[in-house]
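In structure tokens, the next block holds one chain alone, the form predicted on its own.
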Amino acid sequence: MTIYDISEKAGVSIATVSRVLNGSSNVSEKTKKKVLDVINQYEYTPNAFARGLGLNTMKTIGILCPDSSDLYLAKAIYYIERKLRANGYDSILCCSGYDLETKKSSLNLLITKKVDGIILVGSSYIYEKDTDNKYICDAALQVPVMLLNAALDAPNVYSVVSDDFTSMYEATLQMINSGVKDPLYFYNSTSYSGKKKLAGYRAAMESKKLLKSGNMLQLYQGSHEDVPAMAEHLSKLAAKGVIFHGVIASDDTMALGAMKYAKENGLRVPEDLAIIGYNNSMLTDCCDPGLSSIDNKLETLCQHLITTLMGVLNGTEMPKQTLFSGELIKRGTTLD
């Protein structure tokens, strides 16, 4: 027996079972028996809840994600934490890694802990197959689980997603406008977002009828930490005889290992090649030239994806999916 049960024998919406679990006081008294005969005649037990009727409730928020040494996850987690702590919630941080069953494992070992809701960290978490999402679907009908920067049409997931297509095919255009008529797309990841992003640069090259190599995707799979490695996957490539006068990269760590692939080279940044990263984080400021970056907002996905949550815990109906944009901010290594 889960919340969707009870909606559907109750004859009302899932939201209002949520209202009625918390004590919300929009709720007519003849709805809240309906759903209360329901609960009581097939003995449900909410988890860790009847919050409004002040039964053992945690005030505690499970945080899944996958590495928690990554930049862009660990800096997530931070807002996270401390927009939770602001509304008198605690956390549970669980590192799941890559693998599919260890974040089954792992998942389901926050919903032992009995949280009032499961956030996943990262655009790893889903899945193209319908079937290797059912993890998160399965926790789903227990508690909220809310999604950062990645999409799921189920029951009670929530998320809250950067237009990542959009960002990296408005920045790809701004490369190729500015006079790099061959910039490569160089990646690290075929997750959620790594899709989008990828999409975003081919449909820019396309549109401009520049994507003539499959040279030009150049996926690097290293560790996200081995930048004189991703330099010497680009001196590699060079030494091929693949020609580039521009690198569009999936994140800063990215970039920066092309910042280090043109210092060895003895090229010019931005005249001889020009370089974009992605997230905007403080690895902006720690090469020279300044590097120019993709900020996809993370500090205000982070504030509303809380803000989505706390609703829902409160009975609230809440968007599905909230989509925000992001901005290219230029630095010295892109040109005008």
The other form holds:
2 protein chains.
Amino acid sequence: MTIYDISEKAGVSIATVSRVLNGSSNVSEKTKKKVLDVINQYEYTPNAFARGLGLNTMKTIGILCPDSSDLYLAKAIYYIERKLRANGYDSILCCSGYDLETKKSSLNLLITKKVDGIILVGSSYIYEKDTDNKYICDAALQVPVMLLNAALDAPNVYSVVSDDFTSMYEATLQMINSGVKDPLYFYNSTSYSGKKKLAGYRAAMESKKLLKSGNMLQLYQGSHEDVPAMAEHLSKLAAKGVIFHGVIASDDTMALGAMKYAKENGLRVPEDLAIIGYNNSMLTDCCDPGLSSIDNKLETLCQHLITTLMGVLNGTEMPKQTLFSGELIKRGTTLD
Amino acid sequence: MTIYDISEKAGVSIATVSRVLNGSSNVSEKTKKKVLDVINQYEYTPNAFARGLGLNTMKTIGILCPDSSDLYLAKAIYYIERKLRANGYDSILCCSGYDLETKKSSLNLLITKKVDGIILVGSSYIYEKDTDNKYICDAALQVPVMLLNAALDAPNVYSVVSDDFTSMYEATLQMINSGVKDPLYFYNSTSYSGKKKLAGYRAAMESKKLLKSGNMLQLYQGSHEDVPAMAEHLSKLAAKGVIFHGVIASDDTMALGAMKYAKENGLRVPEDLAIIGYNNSMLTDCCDPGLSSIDNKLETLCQHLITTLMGVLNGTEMPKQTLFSGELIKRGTTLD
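Moving on from the form predicted on its own, kindly provide the form predicted in complex with a further copy of the same chain as a structure.
Full complex below, order starting with the chain above.
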């Protein structure tokens, strides 16, 4: 029996059930009785209820991420852990890898730990096929599930998202307007967020009628840290006769691959090759010239995610999805 | 009452108490009785005992790190979490910051979570003054404490360490032998490991009678991610007339600061300025030429640390301290 069953049988909203379980004062005695009657009738107190009633809560949140050593995810985990602790919650960290099966087993493992909520870090947890996302919906029947930079319409699932589509759309237009008519899109992920970025690039290119060949969309599938392999990918492409004077990369590491390609081939940056990265990470200062990159406001996203989760745990009605804007930070790899 | 009190009162070793609590068969009935009598006599079953007796264990290890977004620490956490999970243990992550006071409170927080053991990630937890390390000794009275790349002589504290002294000594000699007689040491940490590295550099320089001025030891105290500030530190130094044709850096980010300094000042790498980094991270491939860097075998260290911890929790006698060798990986920033 879940909070949804209670809600249905008592004929009240889930938020109301939540408020009753939380002992909130702005519920009428009549409503409160309805809810407690259903709970008593079924003589069943699952963990979620016990937690809601303030019993037996571990004050612990499960953090699931595919790889905590990824630069971007590591930063997200750092912000999340600190903000949770400031709210009196512990973090159980679990690295799931990128396979659906290991994600499922990792998520189930966290559920058995009687955590109060679960945070899925990064957009790789959401799949195109609805049936592949059932493991998340199932988890959300037990505890609130928070998605960082991914979205899923399901009860008890909350999303905090950066507007990757618009960020990439605007960055692509910026590059086109600076004179680069053939920017390549260089990416390594087809995740929820990966698709939004790709769509932003496509929309900008199509608005200018510049998307002429599928060669302009380059999916790199090697290790996410292997900068030389990324450079080699571009060198091979150039050797095949594909012409590009700009690279828009789906993350800063991919952009460094483009930097390395430029250096190895004697191209001046940005005059011969303009480059834009994504995430505005410490890598932007690791190259020369400094890398222009899209800041997707990770700390703001994490802060908002924790605020939302705390609200949900307190039985407050919280927004199901929140979208923040990103911003292109210009350094030396883009023309004006 | 701690495991040490029991050991003392029963007149047996700590390892024996541990074996009894763990139900190990290779303890005589007589010894077993002695230990259990002491425990019963004091009518006290602290958590550590309950866990040792297989009662009430959470199968959870506390991971304390100053900053989980630091490239090196993030990688360590990744390895540790995965290896713990392979052994059926969960990880509670807690980021303590770099201040002694917040380290103390974070460690105490983890202790209250009834974890089975605690791993301190990185060498910043150990201080020069013995009294400043008391918080670790106190924690070790409750549960085993594992140090990654730091060492402390105290009961129930285990250390897995990379031989930073020898790695830095050999790297410095390599640079001297390649013709650079005035390599600068550029560092940002005076932690346990930081001191070993510095001592390795000094020993190599002194063996060749080359350490002539304190200017050759440059401590940078800004943000650990701020590459431009690191480059500026070196530029100011050069402007003051300090001459150096090599930089040996205490981590790869600092080495990238030296790369940036070289680029900004028109110096060729490695001809005008040779550079060696530390950690052999993904950053080594992020610059041109690729960065020569010392690999301190982080995954091996983490694997060994978990093996040791599992042994300790099972009541097996394990080495208190283990030292692994590092290795200089040569890329394009060093002369032969």
